[in-house]
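Have a look below at one chain only, the form predicted on its own, in structure tokens format.
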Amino acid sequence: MTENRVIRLKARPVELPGPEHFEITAEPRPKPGPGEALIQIEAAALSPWQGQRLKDFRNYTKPFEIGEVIDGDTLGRVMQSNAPELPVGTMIAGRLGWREWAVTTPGTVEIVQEGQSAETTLVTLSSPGLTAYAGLNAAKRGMPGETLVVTSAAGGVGSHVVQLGLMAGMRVVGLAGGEAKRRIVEEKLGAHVAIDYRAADLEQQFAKAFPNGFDLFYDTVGGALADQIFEHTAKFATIVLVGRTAANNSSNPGADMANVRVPWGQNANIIGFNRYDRPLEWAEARTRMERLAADGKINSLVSWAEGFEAAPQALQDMLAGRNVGKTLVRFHS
């Protein structure tokens, strides 16, 4: 077969993106040129970044035309090639996107080391581990006994929090939504307290899990919650908003987090994280992420979507909190 499948944005959605919102197209499959290499797709991990783009308002990157191939990290091996230093056979990841065929050059994407997986290729030592990293260095990291609270523990970034508060002796509160997350969170990642964010008696929950306050909050949704998270502010806390998920999946994304007064009141350092922007931080991250990796001391949570075409539903089902950690879809194996 000589044709190459890419996957387009067609219309915005308003809230939750659908398949609706994509389609899926054949083109001629790529051919290299001097330098380039041709790689066939064989993973893709999905991002909240990339519902965020789907949208036509204003945030910290450029929204997708309609009629773009939608854009992601992807995992792939080298198939033909016209640059030595991709030589056929070897793995790599960069952005290449939805698409089952992409034409490279070798300075646009790392080689994978060999036997190494792709939940550790595009997970760990990917946006969700080294954003995790890198943000807590930006809150100049937690103090042991200190009280670190993790919105979406369960998830890619959040789980990777969570296993890393831990290791810098926390006290580590995670919140997930549903009891099976919540569970993982408590048993898998080893949390001291799990909460389901969507119990009835939450704030006595939250009353309980932070008897004398948070002195770091790690969050990722934004919203109502994070106000609710905001009345335990210990004194001179720091809150690092690394993620909107909550203003990012609504209709109405200025409705994002109103309530200040007690952080204010308690003199709270609060941290805008955007990783674009941090470049020391995210080349640190890397080195040390690398290293906890090979040394078997984080892991990573995956659920997998299986078949290029199921990309679409998979990005509706993470971003509607449906899965388990970081989603990866296999395009190819």
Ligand SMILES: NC(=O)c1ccc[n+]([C@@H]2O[C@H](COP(=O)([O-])OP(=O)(O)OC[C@H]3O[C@@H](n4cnc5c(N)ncnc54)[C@H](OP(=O)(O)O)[C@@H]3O)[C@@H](O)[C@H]2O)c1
Given for the second form:
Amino acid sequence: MTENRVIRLKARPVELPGPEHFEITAEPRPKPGPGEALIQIEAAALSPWQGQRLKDFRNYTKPFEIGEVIDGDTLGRVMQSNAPELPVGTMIAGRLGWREWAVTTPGTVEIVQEGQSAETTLVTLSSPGLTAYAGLNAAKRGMPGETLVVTSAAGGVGSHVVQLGLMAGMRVVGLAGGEAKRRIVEEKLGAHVAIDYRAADLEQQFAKAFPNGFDLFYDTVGGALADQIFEHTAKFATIVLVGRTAANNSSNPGADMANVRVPWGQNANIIGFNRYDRPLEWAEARTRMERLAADGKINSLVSWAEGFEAAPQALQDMLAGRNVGKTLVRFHS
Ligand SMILES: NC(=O)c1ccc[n+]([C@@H]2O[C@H](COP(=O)([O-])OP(=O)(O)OC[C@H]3O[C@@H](n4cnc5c(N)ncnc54)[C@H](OP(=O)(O)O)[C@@H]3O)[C@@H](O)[C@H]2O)c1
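Having seen the form predicted on its own, the form predicted together with the named molecule:
All chains and molecules follow, beginning with the one already shown.
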């Protein structure tokens, strides 16, 4: 068996992507050259940015080309090596994409401590957990007793924000889609208040959850929900804009948030957060989150999809909210 299956973009989705937008092809397994190692990829983490890059839409990332292998965070093991820094058997994490086998070089991947779980590696100590910490750090806000509102609170980033907010002594209000996720945010993560944002009485629930408005809003979705939350901005509140899942999933440019009237009137501090321009916050986040994970003080919520070919459907399920926490796909065990 010297085959290597890879998943390429076949056609651009207009709204949510599905298996029909991807093509699985079998290719020869790559051979490591001098200084390179051959990795068997065991698992991949799915992220909303992958859904965004399927579309012809630019922000700080560029769209995938038709025919391009889908990029993404992965965990794998060195199976053959011409690089002394990556001996056979080493576990690594890196952006190797949707392929079963890949060739890599030291310095472009991280060595993972033997025994560290896939969940800790791909979630808490990767983009979701580090974005949660670094985004809160960028807000420079979080006094005990202040009200923190978090969207996608049962998601990869949001679930860590809830836990970090509680550690800081904040009063945490987490929003999630549906009663099952709402209960996870309340019971598993321990948010003071958990709200199903699809509920008919959302406005009444907001008025009860933060009668004096929010002090810090960590937003991962944007769109109509963010607009509605903005109506509850307290004086001198802080808003960190981390993600735009609602707009990314939509073909309608008007799906982005539009309501700056109340934040402006309340002298809110609106902060854009893009991890690639935040190297200092990122480095600190890694150090602190490693400590919290080692001490067992922070946990990741994860949904597993099984099998390499499951990745396209799992991406759609994650973008549509039919998952809990971060979605990981097991390519091989
Ligand atoms: N700026 C950065 O540097 C940076 C870094 C990492 C991630 N991000 C962004 O952070 C966000 C969260 O990432 P993640 O990996 O943790 O994903 P995630 O929150 O685990 O998954 C996306 C979730 O968005 C929610 N959602 C989808 N459509 C929605 C809508 N119309 N209104 C409200 N909620 C909706 C769904 O949860 P419900 O079922 O609860 O609706 C879905 O599960 C993404 O937008 C991502 O791009 C930004």
